[in-house]
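Just the one chain here, the form predicted on its own, laid out as structure tokens.
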Amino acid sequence: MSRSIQRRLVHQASAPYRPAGPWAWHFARGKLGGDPLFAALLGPGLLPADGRYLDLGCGQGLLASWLHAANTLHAGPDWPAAQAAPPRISAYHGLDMHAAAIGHARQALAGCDFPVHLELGDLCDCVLPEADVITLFDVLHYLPASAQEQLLRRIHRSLPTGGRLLLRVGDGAAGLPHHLSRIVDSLVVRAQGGAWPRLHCRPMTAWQALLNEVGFRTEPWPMVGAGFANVLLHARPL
């Protein structure tokens, strides 16, 4: 993706967060512009051309705003011919346990041209609605090991044939980069008003073994410019 189109995407996807206040807007700009996850999501083959999304631990709903902005720009004259068409969202369901984040998401996503449902709740005991794509970005390590396995089994049962799970996890065997990543994650939780979290991490080989055990085949997906020890995994039911 060219730097110019990425800058335009960051501007367009973060602009709806301005009414939610300076914190929501600056967080959206910083996350969308600095996290290589979002550019990776527009790579060919990762996401279906169209689908229903269930975003677990959705935060401010940045995923929905990003894909909505990409489709808006794609409909105009300036989308690069060499850049694949962005995936479309036919419906978006976001779940998060932080009321402020859900409130920001509701304000920012009100103008989307697809149905948006935002739910305040705990993903460990929520009902998983029907979805073609389920995302878990930087979420699993906040859950104890047994809860990680239970959630992944529920996700596996809920996905249709051809569905997919996208998750980003930290490689607990990566040494210093992993420890730095844990510090950043903990500071973000504290900045949002939460208690200092206890994190439950695994080496990458253990994450993949767990996913395989509950019925997924996994494929690491490249994120250009990725730092720390984060790995994007593309998982499909076996």
Ligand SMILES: C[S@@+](CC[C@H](N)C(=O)[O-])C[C@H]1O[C@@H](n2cnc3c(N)ncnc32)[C@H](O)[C@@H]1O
Second form
Amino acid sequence: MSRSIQRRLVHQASAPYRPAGPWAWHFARGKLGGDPLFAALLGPGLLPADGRYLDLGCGQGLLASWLHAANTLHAGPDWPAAQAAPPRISAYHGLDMHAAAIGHARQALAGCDFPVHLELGDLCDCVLPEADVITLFDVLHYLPASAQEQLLRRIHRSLPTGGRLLLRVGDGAAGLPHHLSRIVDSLVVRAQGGAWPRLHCRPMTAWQALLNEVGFRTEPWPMVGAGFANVLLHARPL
Ligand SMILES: C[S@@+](CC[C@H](N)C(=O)[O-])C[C@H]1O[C@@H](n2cnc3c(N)ncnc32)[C@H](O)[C@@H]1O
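Can you now output the form predicted in complex with the ligand? The one shown was the form predicted on its own.
Time for the whole complex; same chain goes first.
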């Protein structure tokens, strides 16, 4: 993705967070501009052309704002011919236990041209609505090991034929980069007013073995410029 389209995307996708206050806006700008996950989502093959999204641990709902911004720019004259058409969202359901984040998402996503439902709840006991794409970006390690497994089993049962799970997890065997990632995650939770979280990480081989055991085939997906120790996984039911 060219630098200029990325800058415009970051501007377009973060602007709706401005009314939610300086933290929400600066966080959106920093995350969308600095995290290689978002550019990777617009690359070919990772996401379907169109689909219903269930974003578990959605935070401020940046995923929906990013894809909405990409589709808005794609409809205008400046979308580069070399850049694939962005994936469309036909409906977005975001769930998070952090009330302020859900509040920011509600404000920012009010102008989306697809149905948006934002739910305050706990991943461990929520109902999973049917979706074509389920995302768990930097979330699973907040749950204890047994809850991680139960959630993945429920996701596997809820996905329709052709559905996919996208998740990003930390590689617990990655040494210093992994420890830095954990510190960043903990600081973000603290800055948002939460308690110091207890994180439950696994080495990448163990994440993949767990996903395989619950019935997923996984494929690590490249993120250009990725630092730390976070790995994007594309998972399809076996
Ligand atoms: C590092 S943030 C990632 C947010 C978002 N996925 C993103 O990439 O911008 C982790 C999120 O998981 C949420 N979370 C952690 N445990 C949760 C649980 N048991 N139920 C619901 N949300 C949870 C936190 O509130 C936080 O918003």
